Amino acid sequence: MRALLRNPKFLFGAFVLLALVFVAAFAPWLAPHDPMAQSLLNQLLPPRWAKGGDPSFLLGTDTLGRDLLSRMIHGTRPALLVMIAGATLSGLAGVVLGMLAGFFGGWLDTLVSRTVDTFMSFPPMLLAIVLAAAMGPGLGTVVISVVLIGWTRFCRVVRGEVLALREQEFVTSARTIGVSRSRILFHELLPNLLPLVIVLLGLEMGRAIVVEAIMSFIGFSSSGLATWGSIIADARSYINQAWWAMTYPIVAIIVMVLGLNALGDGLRQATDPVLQR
C-alpha cells in the first residue's frame, strides 16, 4: 500500500476510476436535468461562461435542447458497465486459455493458437459491427463485442509468458516433488502472471470505453441511453455552430483511457518484484 500511495501514476488512475464510479453511481442526483428531455426553445445554447449562456445549462445544449451536462453524466453509466464487464470477461477467457495452451502444449496449444490467429485476422471493429448487426443493438451486444475483440490479446501474451515460466526452476522443482498440475497453474504460475495481467486489464478497460463510444456512435448501443458516442454523433452535424458539444465527450474518453492506462502501470510497478528491485 505504501508503494502504491507513493506512485503518481496509480494515484492519477485511481482518482479517474473513482470519479467515474462516483458519477455513474449518483448520476440521477448529480444531473441537473433529464438527459432525454427536449426543449426546442433552448437549442444550441452555449456554455454558461460563454456569451449567451444560460445558468441552468452549465455546458450548454444540443440541437434538441437537451442538457449536455446531464447527458455527459448519464453517459458514464454505459461506459462503466461495458468497461468492467467487457474487460473482466476478456481477461478471464484470455488468461485461462493462454495458461492452458502454454502449460500443456500439444494439440490444445495448436487449437488455441489457431483460434487466436483466426480472430485476429479480422479487423476488430469490423468483427464487432458484424456481430452487432446480427444480434441487434444493445449494451449486451457491445459487451460481447468487447470480449470477442479483447480475449485474444490476453491469450497471446499470457501464453508466451507461460511458455517461459514453465521452464523455470521453481516449476521444475514443483513437478519433481509431485505437485499437481492444477496447483502449479494457480499457485505457481498465476501469481507470477498477475503484474502482467493487471497491465493488460487496465489497457483493455481503456479499449472497452473506446469500443463502446464507437458502437454507440454508429448506433449499435441502446437507443434509450445517453452515451458519449451518441453525443459525438449528434454534435458532428452542427460542429461549426457548437464545437463544444463534441469536445466534452472526446476529452472525457481521452482522460479515462489515460487514467486507466496509468492505473494499470502503477499497479504493475507496485506488485512486480523485478521492478521493485
The other form holds:
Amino acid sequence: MRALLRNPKFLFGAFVLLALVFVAAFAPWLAPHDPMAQSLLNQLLPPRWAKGGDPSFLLGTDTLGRDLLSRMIHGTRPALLVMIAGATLSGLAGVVLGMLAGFFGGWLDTLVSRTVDTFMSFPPMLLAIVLAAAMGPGLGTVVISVVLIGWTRFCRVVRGEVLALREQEFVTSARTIGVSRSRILFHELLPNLLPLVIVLLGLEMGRAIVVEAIMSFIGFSSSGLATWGSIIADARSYINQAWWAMTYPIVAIIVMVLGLNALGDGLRQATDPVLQR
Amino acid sequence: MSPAFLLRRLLLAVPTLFGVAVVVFVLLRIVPGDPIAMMVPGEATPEDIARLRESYGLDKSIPMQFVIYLDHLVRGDFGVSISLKQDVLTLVLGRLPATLELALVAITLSVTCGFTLALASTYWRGTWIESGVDAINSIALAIPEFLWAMLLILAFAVLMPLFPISGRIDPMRATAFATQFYLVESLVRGQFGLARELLGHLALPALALALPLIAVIARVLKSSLQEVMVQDYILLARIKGFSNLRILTREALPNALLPTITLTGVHFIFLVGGTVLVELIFAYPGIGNMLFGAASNRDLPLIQGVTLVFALLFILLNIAIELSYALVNPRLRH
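What about the form predicted together with its partner chain, after the form predicted on its own?
Then the entire complex follows, led off by the chain already shown.
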C-alpha cells in the first residue's frame, strides 16, 4: 500500500479516475447550464478569455448556442458508464473463457482459441459498425461493442497464464488431495490471476473511453446525450469557425487514456515484487 | 513455398468467409427494424411495401433468405443495394481502389519513416536524436489513431492550413480518370499536378493511419539494429575501414530485418482495418465510408457486401504476409 502511494504513475492515474468519477457524479450541480439548452443569441461564442467571450460561458458555445463546458461535464457520464460496464463485462467474459480454455484444454480450448483468432483477425471497427447497424444506436450498443472488441485481450492473456499456473506444484498438489475442479479454478487459480487482471482492466478502461468517443462520434451512441465524441463530431463540422471546440474533448480523452494506462502501470509496479527491486 | 500449401491456405479461406457471411447475415436479421420502412415515402400503401419487400426477398423466412443469398453469392451476385439501388459488387469494387490507395500510401509512409527513424537513432546513438526518436515513439503509441486523426486536423488544416481535410479530389477533376485507381493512373500518365492534389488529400488520413505503425517499426528495428551492431562481423567491417553509414545500411540492416518484418505484418492488417474509421473522419470515399452509409440506412445487401469484401481482403493479406515470412526467413520454408 505504501509502495502504491509513493508511485507517481499510480497517483496520477488515481487522480484522473477520481476526478472523472467526481465530475460524473455531481454533473448536474457542476454544470453552469443545461447541456442541451440551445440559445440562438449565443452561437459560437469563443472561450471566456478570448476576445468576445462571455463570462457565463467559460469554454464558449457551439453552433446551437449550447454551453461547451456543461456539455463536457455531462459527457463524463456516458464515458464513465461505458468505461465501467464495458471493461468489467469484457474482463468477465475474457477471464471466464480464458480460465476454462486454459484449465480444461481439449476441444474447449480449441474452440475458444479459434474464436479469439477470428475476432482478432477482423478489424474491430467493422464489427462495431455491423453491430450498430443491427442493434441501432444507443448506449447498449456502445457497451456491447466495447465487450466484443475487448474480451479477446483478457481471454488470450488469462489462458496463457492459466496454462503456466496449471502445472505448478500448488495446483498439482491440490488435485492430488482431491480438491474439486471448480474449487481449484476459483480458490487456487483466480487469486493468482487477479493482479494481472487488474492491470488489464486499467488498460481496457482507457480503450473503452476511446471506443465510446468513436462510437458517439459516428453517431452510434444515444443521440439524446451530450458525449465527448458527439462534441468532436459537431466541432468537426464548424472547425473553421471555432477550432477550440474540438480541443476540449480531445484533450479530455487523451488525459483519460494516459491516466488510466498510468494507473495500470503503477498498480503493476507497486504490486509486482519482481519490478519493485 | 509449395503450390500445395498455397492451395490449402486458399481453401481454408472458404469456411472463414462462410462463417463471416453467416454471422453478418444472422446478426443483421435477428433484430427488429425494417429496411423497407426506411426507404418508402410516407404515402406508400401497405401493398407498395409488400411488393418492395417481395422484390428484395425480405418476405421469406430467414433460413430461406440465407439459402437464396448463398446461391446468388456463389454465382457472383452480391445483390442490389437498397439505398443506392445499384449492384452491390459494382458499388464495392468501384470504391475499393480508393481504400487500397489510402492503405498503400499509409504503409509506404510508415515503412519509410519507421526505417528512417530507426536508422537515424542507431547512427546517432546516444545523442539527442536518439532520445528524440524514443520520445516520438512513445507519444505515437500512447495516443489512439482516432485522436491522432483529430489532432492532425487541428494542426494541419486549421492552425496551419497545409492540407485539405476531406475528400479524395475535386469532383470536377475526377471525371478525367479512366480507372478508379486515381493516384496510380495519374502517376502512370505523368499528370503530376493531379497526383500532387491526390497526395495532398491523402496526406492527413495516411499519416493518421501510419503513426502507430511508424512507432512500431522504429522501435522494433532499432532494438534489433542495436543487437546486431555489437556483433563481431560489424567490428570486422569497422576494422576494414568501411564508413559508418555503409556498415549500418549494408552490413547491419539486412541482418536486423527479420523481426521487423514478422512483427509489422500483423500491424499491416490493423492498418487496413483502421481505414474504416479514418475514411469516415476525413470523408474519404472508400469502402469504409460506404459501410457507414450502408449501416445508417440499414442497407442489408450493401453491409453484407462490404464486410465480405473486407473479410476476403484480410484473408488474402494474411496469406501474403505468411508468404513473405517464408521468403525472408529460410528456416520457415518447409
